[in-house]
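Next up: a single chain in structure tokens, the form predicted on its own.
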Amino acid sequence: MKKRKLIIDCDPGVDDAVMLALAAAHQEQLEIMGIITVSGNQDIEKVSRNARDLSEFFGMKAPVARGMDRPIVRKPLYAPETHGEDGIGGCVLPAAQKTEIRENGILFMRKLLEEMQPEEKASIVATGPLTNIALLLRMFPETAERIREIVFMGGSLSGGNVTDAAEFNFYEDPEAAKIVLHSGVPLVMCGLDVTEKCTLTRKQILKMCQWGSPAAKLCGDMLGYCLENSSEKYRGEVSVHDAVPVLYLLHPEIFEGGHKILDVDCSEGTARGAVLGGFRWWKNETEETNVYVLTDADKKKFQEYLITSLYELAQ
């Protein structure tokens, strides 16, 4: 089987973590490029010293390159509350060996996109803030014709988690939101609509803990430490919400979606970062839409595959 061409485009960030724990557990079907870097979850330094030790430690040859440092027009916002000061909740990695690629990461997913055969065409996930993709886009529009499809995880059709309006992603950096929403390349949106249905419990969490696996046991105990220093601990499961463009990729049949015209606020009101439209389908043909929307997630299938799939990477 042919392998499907791959950019990662992440924040790690706990979730990451787990979404490149399960890239790595599938490198028979998925050809991993490159990863690159953007502020997010934390600032760029952590994450893309993340980004190296957790592809090393799943064994990712992958190259790193480090990506934006912050948003197109605001100042970065991070997220300790939920990945811990260090992103990855306090957990302790060895160093990597691998070194980043010193081109900027922009610049080298240009670089991934221009060196494929002229009949190929690579998929692209994103699990943080849109910065890099819009930048790419916008200064090198040739490169929109060698991407199959983005997949990424950001936005909301019923409200936020950043605030009541907005998903962190999108409120993050709306601009460059809006510009990858208008960029005319396919787009699978995985949205809190879907991501907040794709979940692990506490009971399956301790479990990977006990698996003996260094590489389970890290993945239980960062999304242990989302749970219990969250909102998540009330209800006592976790939103692997940056797993879900992976799986989709793997999985599609498990996950139900259609196809909606968006866009996003880009104001400096209470609804920054909130996404507009995608509501009266029937006013717009097919064609005209914009982005493929997931809904809804069939929450058994989504862990199964994902806590099977974490179970093989360990062994």
Contents of the next structure:
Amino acid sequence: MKKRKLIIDCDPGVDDAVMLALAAAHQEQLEIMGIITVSGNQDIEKVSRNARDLSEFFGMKAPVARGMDRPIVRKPLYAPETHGEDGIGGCVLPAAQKTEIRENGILFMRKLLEEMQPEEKASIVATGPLTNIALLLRMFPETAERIREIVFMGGSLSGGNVTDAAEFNFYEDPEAAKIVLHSGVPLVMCGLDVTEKCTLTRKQILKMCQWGSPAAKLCGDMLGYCLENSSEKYRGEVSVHDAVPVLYLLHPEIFEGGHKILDVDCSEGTARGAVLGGFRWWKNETEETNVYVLTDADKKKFQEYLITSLYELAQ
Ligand code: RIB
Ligand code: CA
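Next block: the form predicted together with alpha-D-ribofuranose (RIB), after the form predicted on its own:
Next comes the full complex, this chain leading.
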């Protein structure tokens, strides 16, 4: 079967790291063309170092390029309380041998898309603020036709995790989210509506640490950091938000969703980063929309596929 061409844009970040491990476990189905980093969970230096170290540790040959070091308009906010000062929960892994592509990550993404055969398209998985993707589409609108779809973790129609209204990636760069939502590119939104149902329990995380393989222990230790240090400690399980876009590409059948017409609040008020829409159902009957919003997942299947993938990577 022909591999799916894939570009990953991320801000590792613990759940981004598990997403990279999941993608690394499926390189027979995914041709990972490149990994681009964006300021989000931590600053661009840290997330880029993490992307290099993690991708090499998980056996991914994909080149790493550094994207934007701040949102389009707003000041960067980081999330040390969830991901640690280093972005990966204080876990230590060997420093990568591979160096970063010197080219700016947005220009590198454009190059990857334009170097494909004329009839080819690539999927993009985005698990950080959408800053790089928005600027790619604004600076080089012709790249939109080379994109099969953008499957992103971000937004929420059912309340936020940074404020009551907004999810972190959309809160961090609401202008970028607005640009991408209105880009016309086929989008799959993996917001908190679905990712909060895609969790691993304390027991599953502890078992992962005991498998005896470095890759599994690293993922278990990073998730354990989230479990003990973030708001996840109050419910005893961790949402692996960023694994959802990759698992959607591999097993779309375990998810449910619907097409919705959405917008993003770009004010500086209490609704900053909130996703608006999806409630005036009749609009979906009368207007085209490019956004497919995931609203539910088979939690058991999510856990089974993720754990099995990490176990297989560990072999
Ligand atoms: O709200 C969760 C999202 O914000 C995840 O992508 C996490 O890594 C953080 O970036
Ligand atoms: Ca992320």
